[in-house]
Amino acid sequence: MEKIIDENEVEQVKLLAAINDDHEGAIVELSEPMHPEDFASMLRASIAHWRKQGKRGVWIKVPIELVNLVEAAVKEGFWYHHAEPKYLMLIYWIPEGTHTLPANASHRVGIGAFVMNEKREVLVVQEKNGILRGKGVWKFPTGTVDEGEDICAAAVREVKEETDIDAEFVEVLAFRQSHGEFFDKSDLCFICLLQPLSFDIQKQESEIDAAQWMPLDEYRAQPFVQKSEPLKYFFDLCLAKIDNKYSGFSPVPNTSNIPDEKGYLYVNSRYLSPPVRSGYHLPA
């Protein structure tokens, strides 16, 4: 239960510092050390202050190293929204009612990537670690997309840390989305296109346990690409973009929202005029 506290005591408590959000609330970003106590007491006379100016989420981001005040905040009725390596982000709620503080972060992103050669060989790779290991199913590489990491730039990296192959980013084909995965966050997977510029392979020795060039009906044959209709689903989707009959989305630049830095809108070109392109070329 929150702890009332009177005006005077607001006055003769420092308070916090804070900036303003743009909805309305308060930011606090903790940086020096102080005893829990004291620090409850300037929480609790600088939440009646922003209550007495209508602020509305209060956000209080707490370094590691301040780890110690965070039961103080809780015990004042802030709630866990996420937390980083070096940080962790409480929140609270000033007016009666439900809050309309946005969730945490709903979904990760990853990406496979289609790789193909001149001989219709397609990049496979065998997992050292998950729950394919020791299986011997050969699968695209695969991997996360890191924190402000376009997804075109993550599917180069993953095909080049596992497989040292260097590729040029051509499409996105499809995307799948799924439900109740790492730590029962959604998720969403990108099944990309890209060009080898290399073709020597040489593995990633800490998560690969082998890597090849394969031929594209030896990978369909499978029985894990058998029985999986998702899987079967996307290949099909490559030998159609291969024939020319399946056309994904190419990636167009556009601004951030980070100075001086672009961000993508991936679009399907077909019909566009001028076309985007991409400078793929299709093995005969």
Contents of the next structure:
2 protein chains.
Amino acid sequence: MEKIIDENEVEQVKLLAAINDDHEGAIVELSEPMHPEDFASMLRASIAHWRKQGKRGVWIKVPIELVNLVEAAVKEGFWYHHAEPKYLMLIYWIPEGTHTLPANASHRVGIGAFVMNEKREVLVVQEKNGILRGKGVWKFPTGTVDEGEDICAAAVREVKEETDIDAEFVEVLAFRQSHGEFFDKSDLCFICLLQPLSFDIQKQESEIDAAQWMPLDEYRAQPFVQKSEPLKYFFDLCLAKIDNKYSGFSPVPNTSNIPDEKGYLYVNSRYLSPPVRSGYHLPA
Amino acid sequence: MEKIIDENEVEQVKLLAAINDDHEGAIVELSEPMHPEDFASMLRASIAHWRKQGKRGVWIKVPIELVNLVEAAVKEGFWYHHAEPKYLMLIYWIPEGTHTLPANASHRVGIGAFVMNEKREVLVVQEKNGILRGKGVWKFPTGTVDEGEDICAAAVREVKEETDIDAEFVEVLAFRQSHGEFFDKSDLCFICLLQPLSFDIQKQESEIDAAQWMPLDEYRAQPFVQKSEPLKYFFDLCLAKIDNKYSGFSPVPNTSNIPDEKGYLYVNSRYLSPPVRSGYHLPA
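Moving from the form predicted alone to the form predicted together with a further copy of the same chain:
Let us now look at the entire complex, which starts with that chain.
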């Protein structure tokens, strides 16, 4: 932390250590305990300093151990941007007018995995927790795509975790966007086709009550599926794909050298040159 | 708030008013100011009560006006789940072992809009803010999909806001997932094809420096595009689509009666029956 002498004050006021962002903003990461009143004075002095510098947005990351400093920042006009288990991110906007700070993450992302064996049976599970618990419903393995995780990797991981089946990712067949299931956030669910590489099921103890390979007709005949337009719709797309009458999006690793551009592009592989593997080939 | 008499205490302790969720959890929404010490006693009594009831997860929504109560909850073992500008959501897990509470929203979602006129010129803008400011780069209109907003609606809205062009959504041509641009969160960007319904550009004053219809070759020849594998890739998919050599995903409104299932499914429309409009038809 640097010290400055304000023109109008005789006493020295410490400033908060900040780094600059690409948008004329300042980012402060608190790590040392301090008294809330000392923090409030430093914050006031720092805002005056940043204002002179022409700064716009101010971000303060407060680890949960320093929760006693949050109230002081809110009293100085900061508000919440986002929070994770171990920290709270506060923001402040110095100029007049509406802020142009980026929005918080808005979507949860999930996958549903269609995996079929050589007998045209689909891999299904019964969940131990949640609203389907104890209802005898057989469903595709599903799960959450973690932050920082590729959709294609999440599908392979969830199938492995829930059933111990090794599988290779083939395509995103379709996706669904829905709203309001989780506070004010929205959900994106990607329906993924995976090719099994092993066939012996070992169910996950913690989350899965039962797992099996199930005849396609039996899956589709379940009242739970029959009552859900999206489930019927997606299942029929899976069957069309298996019969080579449908084409989804394949993941193409981004070959860019720019770190921000890593990850995958998902495109209709039927038009790719060189072609990406997109068929469903089961061992004879 | 109800009152209970604890077996071991003579004094009456108020409990926090809570509603139940579908996962044996309790949800508390604070709204009345109180002293942090009173809140801490009520919280301790409430947790004891919920524990007897067999409750698992506890959620406490604290509006920013009651920021002075956050520290007390953290001291009782609560941690942060998520935050929005006006509130902080705290959670606590009563049973032994690892919690199974749902993760926070993990992705920001954006769109890039390809809009072409009858002269085969693409709609492009120069941005006033951000890293491209003042660099003379012409790019597709882009923007953030708000929570609760459909991807197809966001694309139409952003084109209208930035250029005043009315347009109809046609298809999601491809999408990209990337990581680490925004703290630990991930990004999903959907490349959307829109059909223009009007052609006179009026640029947005607040965010856009300039907007125009630009010949396709001129767009692609920009060093900014040439240096970006995804941009070149996506642009070539747009051209293939225009020439009817590519097929993306069309939005299909979900006809389900279940509120949680509203929103859109996005599927390859080439295989839909009845067919969904997916061609690009410009006025002669």
